[in-house]
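Starting off, we have a lone chain in the form predicted on its own, written out as structure tokens.
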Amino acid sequence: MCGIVGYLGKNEKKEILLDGLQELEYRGYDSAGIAVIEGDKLNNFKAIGKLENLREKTKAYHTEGFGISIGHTRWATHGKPTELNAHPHLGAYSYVVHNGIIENYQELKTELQADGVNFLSQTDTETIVHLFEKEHKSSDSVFAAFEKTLSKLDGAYATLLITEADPDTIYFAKHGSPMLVGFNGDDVYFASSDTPIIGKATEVYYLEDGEYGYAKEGVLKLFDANGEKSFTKQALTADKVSAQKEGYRFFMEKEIYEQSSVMGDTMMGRVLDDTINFEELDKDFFENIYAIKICACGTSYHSALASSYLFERIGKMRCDVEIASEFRYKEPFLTEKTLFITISQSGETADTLEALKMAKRAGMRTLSICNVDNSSIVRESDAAILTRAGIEKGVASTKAFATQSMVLWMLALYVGQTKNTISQELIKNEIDAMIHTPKALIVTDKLHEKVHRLSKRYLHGHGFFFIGRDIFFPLALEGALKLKEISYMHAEGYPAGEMKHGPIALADSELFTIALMPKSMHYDKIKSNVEELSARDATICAISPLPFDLADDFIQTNYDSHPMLEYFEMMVVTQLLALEISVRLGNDVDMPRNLAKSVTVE
């Protein structure tokens, strides 16, 4: 998740920008940059990797007197993490930083290139600054050019723009991506969250979608679709950790809510109108590949298990899934005609990395699915697909699992598309479902309140069964793992059809069953399994779009047209349930006992 800072005033601008970006490190980034205009002097610096690299580049640079400045930390979406792709992006005489997605950037880029504009980066952001300078040529003022630019952008964005054409002004806009303005006397600050300006600004205004304007020394003008508007400042909190959580009680809670927005980043540039596109993969990447073997641990293993159904059903490709910590000891049969996929949130998971090295030694083609570019697993693999989830501070994974599941779904469709084993109609149906996925991930107040209320029933007892069929079996495993990790209560995930093969012996009123009952897949069969548990007095929490009379608790879902939409919506419910049970038990949700975010030892 990218971060923005901006400052207009007389204080030392470089340090304000770098300190502000440091406070945004929790959002995750792989490159950073700043741009400053003082009088007629424009300076900019960029660096890949950690902020220390940018500090080193700027150690001999100092500012003095009034000036305007912007800074950015970037998490790669369009294009790799390079200095050219880092923000701020430069036009002929202007700089821009931007968070979000410009959905029509390809169309805008094509038009600008036809006008002779040369692009330096692979990003969508660079279109903003070139479009602005094009509009400036035919506009009465810089502000008019900025307004025209905004009117041509589709998508979500928070952006700051500075230009030598108006060297004492910062132009800003917000639509679908967070940004705020801080004030301290004549000094004006911009940021994508509170933390960079705490201790610097005394008051703040949180921009609403559709608001834009400009700031000069001691003046801020605000506009929306109806013209200029007034605004009311409020006191700024002094609690930085609370500010990082952006109003949520826990980072895990914040990350559950973020899943809807980060899914757009995961799909961006990959899910097109009628095809799946992975720029990371050569066109012949799947040539002479006839099977897939996936190796992963924990949550990543569950996303892999779910994908094995999709690779075989959609991609028509055999797919085996291995737990990385066991894979190394079974003397596995490895062939060059099998693609070896590793999945890791951090890219440093020790068991998975060792399994990858075994595959490399066997001459297998390798692919990693990861959230961290330049990590060990990514560097070791022949190719890598980044999940683009942004940094995840909660130890119990949520949005990393969601984005892994989406990448694997896209990859299954990509395999079928590449191998010509699926129809165009199926591709269209799958893409339509993918496009609707961010909506299925939205956490409504009604849903969260429902889960909060019923969670009090589940604080005691001798354990949980999470049950499902098909792709909902791995989701049941993941739901049980989430609950175990943060509540410390015993939970198991099971294929629903396995109940009669032993586990049903445990059924009584103190056994809680979380039943994943999708309408679009095997509903009648799992309904029968749940009825058997209910007949033995098990407490049933049914998650389904269809009401279930025997349920003690019922959480109704909205999506029932495609199994994956139901999968993602039910995933959110199980995450919230684990969260709310754990909160009621008084546990530290973000830092559960005995666990670490990245397992770097075997």
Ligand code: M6R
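Source: prediction; values computed, not measured. Numbering follows the first chain given and starts at 1. The term rigid core refers to the maximal set of C-alpha atoms that superpose within 1.5 Å between the two forms. Compared with the form predicted in complex with the ligand:
The two forms, fitted on the rigid core, differ between these two forms by less than 2 Å at the CA of residue 351. Once both forms are fitted on their core, the CA shift for residue 489 between these two forms remains under 2 Å. In this overlay on the rigid core, residue 69 has a C-alpha that sits 2 Å or more away from its partner position between these two forms.
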Given for the second form:
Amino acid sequence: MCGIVGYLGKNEKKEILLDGLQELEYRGYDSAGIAVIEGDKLNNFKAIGKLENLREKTKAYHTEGFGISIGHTRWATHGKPTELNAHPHLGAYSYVVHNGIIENYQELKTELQADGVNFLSQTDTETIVHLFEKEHKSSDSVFAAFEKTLSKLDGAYATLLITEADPDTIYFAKHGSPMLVGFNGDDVYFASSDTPIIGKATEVYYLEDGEYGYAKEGVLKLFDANGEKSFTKQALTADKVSAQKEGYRFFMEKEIYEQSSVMGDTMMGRVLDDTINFEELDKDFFENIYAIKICACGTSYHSALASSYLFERIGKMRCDVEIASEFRYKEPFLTEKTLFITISQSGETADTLEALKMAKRAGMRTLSICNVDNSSIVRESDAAILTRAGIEKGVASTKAFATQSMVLWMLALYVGQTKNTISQELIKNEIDAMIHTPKALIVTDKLHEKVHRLSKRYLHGHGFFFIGRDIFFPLALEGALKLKEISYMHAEGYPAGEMKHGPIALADSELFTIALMPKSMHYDKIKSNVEELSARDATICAISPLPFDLADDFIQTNYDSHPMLEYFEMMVVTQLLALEISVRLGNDVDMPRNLAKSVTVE
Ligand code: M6R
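Could the form predicted in complex with the ligand be given as well, to go with the form predicted on its own?
Every chain and every other molecule in the complex is listed next, the one we just looked at coming first.
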């Protein structure tokens, strides 16, 4: 959510910033901006909307020689997506970019306004630059003013500041939002994730919360609450696995098609002939653990919810799942005998990260299931299992969900195996099914064509109900989330058996029901739930391996022997349905309105 790039050196700064922001654009695309200081020349450009607008605006601008520069791509939190609200924010002689939220900005703003400062934007970020310039008046140095500024900020932030008062230095700070520093010779790079600097920097240092400092040509000074500190750089891969669309219309589409192949990576070395193996977990990782609590948000929450059925049924271990933003403020009762699992594609989701910190403070053992190595959530956890989905660029998560579901299924089995609560025969059956998963995820032309044709009937109406039972209930929630994210149509996921307790009141021919009807799990039960809806004239789109006479539309699936294989196959159908409806409606599938890929604010 929002992206930051910074560069200090002799290379063409505009291109470095714009290329870096391009890599981050999927995180926020309400507006973008850059600011560059070269000697006494200061330049600043901003544009609303996609980055291409900023590219267009800066076409004639080029940088030369040594300089310092910062850039930002924004997902609006405070104030509308306007140019005035776009970063970098300007004081009288300084610029700032910022990710996160300054919680006490209103208070600070009121004080600054009382001192006569004129605010141009509605953002919390602008407070930082004015506060800095105020502190600068009474400080011995720019650095002292920066330190004093930081000491007055509450909230979560990653920020870069440049100022004409010190035109060869970039000031930086990280507190709760991700930021890293890249190095290549005397050049210094900053970014909110490593993709913008891969191929440019050769070494990297991932800043920790509470760290701040400044960079000059060839020099980086790092500080925290205890004063100056040393740090160790790590080598940064030069292999830019920059996700390209490879002929697909959208990243989301490419990512749906990729699910079959990435699943092989997810299982590699973990699903063995007759056992599940996680090198990431010490042998005694589950010792003295008698329950599991999972916290996550959005799609990751849905994979968690599905896994709670598996942990109890296969792993024979109690499992509760909570939405991270709810968990944080409910004063939860936590015990050390419960394993705390967080699930996150990005590893940077603020609510999930904070929930994890709470669990750690309570002395719980923590495990993260994440797609991004070295992310804040991975670094904060006692152990981490990477989902190995590869870079996911579509804002609507697909392959991350698939691989999370697989890791959690494996983990449920691993728990039963480690705790000796399940038979070898059950382990063998589950593993046999797992091995077939990549096949169940293949998107055939026939299926895609069918979903494409059928999607034209679902462009209106007063809403969608996705219904399912057991693990197909969280899958229904996820199907509904996918659809609403990119089609902007109202969609809800519901446990099929719950419809008669209220929601069925909405049933009429303009209510579209997407019914997940697996053969291998409670088929007769869900069938009668769907019949009840059909009797009220709801339009039914059934997804099932078994023909269903009452369906207005029917998508026949192939797998019927194991619930998880049916789950994965139906997941693909719901993803394609959301995609095709959104395309027909003319929406931007990869960058849907109001959303961002990684939500690093509360
Ligand atoms: O990176 P995370 O998995 O922690 O993100 C959690 C949610 O923000 C994310 O799943 C969101 O719901 C997606 N847009 C879903 O498509």
